[in-house]
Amino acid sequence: MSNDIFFLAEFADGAPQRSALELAAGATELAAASGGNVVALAYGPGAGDGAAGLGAHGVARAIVLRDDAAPAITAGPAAVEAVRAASPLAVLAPATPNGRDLAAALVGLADLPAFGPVRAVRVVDGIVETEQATLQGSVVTTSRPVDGAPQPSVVLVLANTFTPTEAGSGTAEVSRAEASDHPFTLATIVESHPADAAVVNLEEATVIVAGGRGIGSAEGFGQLDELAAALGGAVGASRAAADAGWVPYQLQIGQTGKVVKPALYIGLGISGAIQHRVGMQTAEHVIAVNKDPDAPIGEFADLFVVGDLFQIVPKLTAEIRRRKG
């Protein structure tokens, strides 16, 4: 057994995804507490060429599971072998579709304890400890492995739990996992459809304009699109708006949607119930517009405007455009 911290690092076009950089930062924090090294399990197109660059983000070693566009689950057997050989303290996995697949493979094939999705993880007295929101975000549960549990713990980490650090200097030592003939490696992609750019960038946006039930229709989101464009941000939505079919579910923010951490979050026609709040409560600044003066979002918004959003938003958009010249 070791005190190393492993994490899953997804690549695309030779570059690490934001989830990989977030987990590199988190793994670095945990390794400082555990006294171990940071090791990346890299996969995805270009991982072989880009893995060494993770050294600039605190990674000591990178093990390339595979570097093609095959489904992430095909890297599962290689990940299991790498983890068994090193027996690290923890393996961090992003709560993304690919991250969930690989985390499930690790847990199922290696019979490891799992936690998540979590909003915080730390090392206390050499033991991994996690925090997870339960009961629709109203309760925070702290968990740790029971005595005698196998090592490592697999921890599924929500987006924006850690903040990527600025790239420094350094190069990670790179090795390649051995090929496997496990049935998982035979999985193929039958069909794929690229997501809209706005959907892809929602979790990385520094400005988000989100709409809820108060928007009233799919057409109403047109004004949000214009405001977001003027601010250089992205459009999000509450579950009520997604359930109504006004926007794709990929734009949903909240307990059953995405977790975001923008510098500015503008909530329009959103009540701010706890289910939505848990998805955006770490925003640096929150502005809300709602007709209801008693809307819960007013309790935690930095600026709460009681009024008709369809009168306010067009004027706000026009003023921003005017000031930008």
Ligand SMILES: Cc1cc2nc3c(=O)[nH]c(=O)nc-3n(C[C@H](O)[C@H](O)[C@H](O)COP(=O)(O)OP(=O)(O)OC[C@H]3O[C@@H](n4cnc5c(N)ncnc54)[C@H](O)[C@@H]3O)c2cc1C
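Each form is matched to the other, and the largest set of C-alpha atoms that superpose within 1.5 Å is called the rigid core. Numbering follows the first chain given and starts at 1. Every value quoted in this text rests on a predicted model; they were computed, and no experiment measured them. First, how it differs from the form predicted in complex with this ligand.
- Here R122 does not count as shifted, since its C-alpha moves by less than 2 Å between these two forms after the core is aligned.
- In a rigid-core overlay of the protein, Y265 has its C-alpha displaced by at least 2 Å between these two forms.
- For V306, a C-alpha deviation of 2 angstroms or more is recorded between these two forms after rigid-core alignment.
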The other form holds:
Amino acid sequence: MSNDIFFLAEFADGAPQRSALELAAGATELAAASGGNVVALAYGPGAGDGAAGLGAHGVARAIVLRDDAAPAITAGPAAVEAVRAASPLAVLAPATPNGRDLAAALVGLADLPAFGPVRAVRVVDGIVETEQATLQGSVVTTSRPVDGAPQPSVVLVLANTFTPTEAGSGTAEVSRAEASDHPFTLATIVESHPADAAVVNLEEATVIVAGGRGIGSAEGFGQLDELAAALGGAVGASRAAADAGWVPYQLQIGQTGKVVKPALYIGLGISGAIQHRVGMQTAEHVIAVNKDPDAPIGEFADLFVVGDLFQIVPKLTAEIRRRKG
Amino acid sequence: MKIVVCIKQVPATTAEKRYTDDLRLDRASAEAIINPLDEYAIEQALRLLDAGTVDEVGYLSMGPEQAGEALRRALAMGGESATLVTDPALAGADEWATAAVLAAALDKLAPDVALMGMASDDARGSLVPGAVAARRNLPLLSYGAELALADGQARIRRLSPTGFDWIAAPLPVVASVTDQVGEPRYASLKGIMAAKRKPLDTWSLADVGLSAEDLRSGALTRVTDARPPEAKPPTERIENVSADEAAAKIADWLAARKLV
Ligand SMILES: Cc1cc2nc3c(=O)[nH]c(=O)nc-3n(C[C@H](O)[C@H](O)[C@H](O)COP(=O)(O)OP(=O)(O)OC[C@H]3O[C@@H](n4cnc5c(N)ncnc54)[C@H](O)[C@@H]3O)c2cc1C
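Alternate state requested, the form predicted in complex with this ligand (shown: the form predicted alone):
Once more the chain from above appears, this time first in line as the rest of the complex follows.
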């Protein structure tokens, strides 16, 4: 058993994803409290080439699980081998579909305690302690492993829980995990249909302008693009807008979409259903524009504007552009 | 070809929730429903049944005795039979223990596809499908917007960073689906009547070959504190003003917080 902190580091095209840099920062914080090292479990296309670069973010060692374009779960058996060999104090995983698949492989194959998705994690007197909002955010709980629970604790961490550190100059020592052949490795991508246009990763946006059913059409999202551009942000959506085909599902925020934590969220023509709310309620500032004075979003927004979005949004965009010069 | 859909009974999404003195969710206090995302898994299974791709759909749940109601409701939507694993030793089971129990029960039921919703309303870790696959030594196909079965293979359509992929694995598999598979059907009156006569087995922990010791009293984690979320500052409202004025006020509000 060690006091090391492991984290799952997803790569694409040889570059660590934002989640990997956030978790590197989180693992560094935890390792300072536990007195251990920070170790990355790297997976995804180009992970082998990019892993050493994690050293610039405080990572001592990187173990490459897999670095091809196969589904993330195929890296699960290698992750289990690496974790079994080192028995670290904790493994941090991003609370994304890929991160959850790998976390589940660890929990199921190595019988480990699982936490999350958490909005805070720390090491207190050598013990992992997490903080989680459950039951649609109605309760906040603090949890720990039971006494004598096996190590490590597997912790799913929400996006934007930790802030990536500026890149320094170190290099991580890179090794390759032993391959092992659980049937998890049998999943293969048989068809790939990327979109023609780039789709932003909403979890990385610090400003999100989200549209709902009230936007009324795909064209209607054009004015959201403009407001988002004026604010330096990205466009998101409710499920109703994604279901209608106005925006791709990658932009959906909520229980079955992305969980986002931007500095500013502006909801336009969104009623604020509980399933949407759980995806954005930890935004630092929430503004909503809705023509219904009784819309549920008015109960938890910081600023609630009652009015017609089609009248207000173009004026707001112009006003922001004017003030920015 | 047989699908077993795993379902969980949860407190109604909008119900008020309470914790008991030992910091467990007081499940008796809230109206109970089928976890809404599990209804999409049921719908996906029944669509494959309607299409003749599978010839049997069954259900499995782990929970207190009342969870039998959720299974009856699922049977009213369609399918043949249901199994409830219930045992006093399972109160407070965490995701690890839940996965262990479902995996053991699924080993007995031996479906071609063990199908689950992508998450549960009351926990949202989404770890159970993967942990069940891990224990059963089977491939995992998770977060499917659609499930297809052909030629000894299961395939799911899954969102990728910009578009979507089809991911395949040889049967049998453990799979999970999202709310994109199609809106769950309502149970018909006829379905509700028929469900009363469909077989619903109840198994204990021993029936699935596990003991309370195997499950370390049901959890590897414990809740040490439960509290209401921090109070938010009250909402500021802008209403009964012109669009120009509203836009200017929003811009002021943003500027005061250095957001522009
Ligand atoms: C299992 C499950 C999972 C779900 N997951 C998600 C999820 O991840 N994300 C999600 O968003 N939803 C999710 N939903 C759906 C959710 O319950 C709501 O149906 C959805 O969020 C509603 O979207 P909306 O607010 O855009 O539409 P509506 O609820 O129809 O609201 C539209 C709003 O627009 C306002 N409006 C209309 N015109 C104007 C105008 N001109 N100016 C100003 N305001 C206007 C209306 O007053 C109204 O408040 C889920 C549901 C289920 C059952």
